[in-house]
Amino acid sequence: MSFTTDPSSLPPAGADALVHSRRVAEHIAERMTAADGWLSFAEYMQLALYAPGLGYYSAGARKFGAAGDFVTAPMISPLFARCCARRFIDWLDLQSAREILEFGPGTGQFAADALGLLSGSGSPLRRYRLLEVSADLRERQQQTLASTASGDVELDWLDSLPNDFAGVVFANEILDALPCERFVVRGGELWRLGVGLASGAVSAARFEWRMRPANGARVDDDDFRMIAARLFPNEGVNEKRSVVTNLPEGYCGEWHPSLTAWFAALAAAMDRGTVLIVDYGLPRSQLLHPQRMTGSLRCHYRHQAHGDPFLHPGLCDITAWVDFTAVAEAAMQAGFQISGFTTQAGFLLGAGIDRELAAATTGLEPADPRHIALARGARTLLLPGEMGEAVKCMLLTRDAASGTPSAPLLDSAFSLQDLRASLWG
């Protein structure tokens, strides 16, 4: 996916799409006015992505694939799902579990490909649950899976977490779409980088960045300072109670403030099981690095990435890379064990993608378009310049019944490249 700093180079939005975007902008502007003209970026992102009936993930626009804005690993190659599915079978067996829960299943392609293995003879799986809050995506998933032979596996769509879940949880590119806070370094202190109404807007609401100190004027300033102090524990707080930093002047960065609540809710829903998280991100020391001056915020529109979250609100996806150290901290606080952390390339190679590719291309000539597509997909998943290094995989385990975190899984998919030490580097 290419990145552009010139919004005029993006494909034009249709008339109906622009009307919808104006409705989203008006809704955000109303909330902004009620909040004295300033919203945190997390609040803005929540509304732009998830406002009921309006937000990017709540309305009906096509998001995935050639007609959408981006593609994910399951859409690039069926090898991704097959590698995951083989590990799922082992993890289900290990914990005598019978269910899988997939967060945000997108098009349903991952489930369709994975069920090719998971519904086979000898598989322990009995129920595949799909947690989807978008009505149009749920409909698309049901269409995708209608022709999938699921054997004795029950398909179950949910709009909230189940109770007493035991099994495997799969979350692919979920955490990077959680609303994020943004900050900017000003005078050696961390200021909040929020959103206000742009001056001079006439026919439609337009937005712009607004900086302000976390000085207690807003009720959520304390939360901002608390998280900032945890992210930068070796730096400090001055007499004004502002978090000070040695990061360069003008440095911008992000964090996901809802990680603690997300993992607490997941832990409350789980009796025992494993969690596989796959997402773009880095350990904290690499993500919040002085050389990453502009942060990792990215917007996606028609297969082009850009950096303006105020362009066409409701029509563009907005993401920020995940701080996997924060993920590990939130997970451990909720009672999970960090049982593996590696790159996507390390995980897939450890999970046997070479064997899956060989099996899938058996009987095909190298010049066969099917062989070419499978080989090309494998390269995209593995190469450092593609998804291989940018995407990370984390394995969590939990056994609430034992009263203590479960022992780490010695899983082959994570033993090839164990990067857990980097989380605390």
Ligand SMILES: C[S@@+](CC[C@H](N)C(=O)[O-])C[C@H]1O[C@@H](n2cnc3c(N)ncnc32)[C@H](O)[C@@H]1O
Second form
Amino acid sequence: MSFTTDPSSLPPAGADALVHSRRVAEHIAERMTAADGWLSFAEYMQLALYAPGLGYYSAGARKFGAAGDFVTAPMISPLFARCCARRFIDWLDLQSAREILEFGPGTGQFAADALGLLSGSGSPLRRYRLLEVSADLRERQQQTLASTASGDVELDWLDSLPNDFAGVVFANEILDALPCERFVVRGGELWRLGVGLASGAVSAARFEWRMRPANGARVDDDDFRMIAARLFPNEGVNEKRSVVTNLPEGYCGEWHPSLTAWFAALAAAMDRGTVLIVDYGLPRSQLLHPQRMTGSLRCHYRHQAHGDPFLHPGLCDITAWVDFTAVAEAAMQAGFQISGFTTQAGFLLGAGIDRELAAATTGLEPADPRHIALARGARTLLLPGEMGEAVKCMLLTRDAASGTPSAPLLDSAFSLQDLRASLWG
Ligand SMILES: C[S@@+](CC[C@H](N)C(=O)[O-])C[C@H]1O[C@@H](n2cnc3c(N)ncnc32)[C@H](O)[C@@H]1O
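Go ahead and give the structure of the form predicted together with the named molecule, now that the form predicted on its own is out.
Complete assembly follows, chain above in first position.
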């Protein structure tokens, strides 16, 4: 997807869409006014993406696919789901478990393709659970799965985490959609960046970045200092209690404040099992590298990426790359073991994408459009310049009763390229 710094080059929004976006912006502005004119960026992002009936994921925006704003791996190729499903069978067998829980299943395409393999005879799977926060997407998933033969497998939509879950948990592009916070370097100090109403804006609901607090004066921000100390353990604190840094002036970065709570809730819901996290991201030392001056905040609108989260709130997706060191820290604190970390290309090659491609194209001429589409999809998933390197896969295991992992220490899909050491480098 191409990135533009010029919002005027984006496709124009329709009149109805603009009316909707204005309602979203007014809702956010009301919250901001009630909070003395300043919201943290995570609060802003939560409202822009998930405000009930208004946010990007909670209202009717098309979101996925050619008529939407972005595509994800399950939509690029069925080979992605098939590779994952093959590993799920082994992990379920190892744990004598029978359930899969998918977070944020999007269009339901992953579940449909995975069930093609998992509902066959001999599969240990008995129940496929879908945890979806958006009513609009749940309806779409139900439509997608209505025509899927699920055999003996029961489909079960959830509003919240279950109790005593045992099995495989799958989350593709979920963590990068969780609300993030942002910081900036000014005068050699780290500052939290939040959101205020734009001064002099024609519309009452235009937003702009504001260092905390709204008037720019420094206040004690102990919460931020604690986070900064974790993100940059070698930086110091000066006599004014500001975090000082050697990062270049103007440097921006992001962090996801809800990771600890997210993994604690998952651990509390899980007796034993395996968690596969797939997301855009890097180990911390690479993500918060001095050369990555502008951070990784990305907005998606009609298949163009841009960097302005205040443009058309409610019509654009907003994401930030995941700090996989923070994911590992949060997961370990919650009682998970880090059983694998690799690139998407490493995972898919280790999981046998070449065999899946050969099987799916058997009997098709190379010039057959279905053959071409499958080969092209595999390239997009694997190539370093596409998703192969930018997307990472992490395998977590947990057994609450014994405290020991119930999956082998290094799964075959993670052994081709074991990157776990890079998390702590
Ligand atoms: C970028 S989409 C990915 C969808 C899908 N997994 C895929 O690969 O196509 C992000 C999804 O995360 C969901 N989501 C966000 N926060 C969530 C949460 N706390 N629990 C479950 N799903 C969540 C959104 O509703 C949305 O469906």
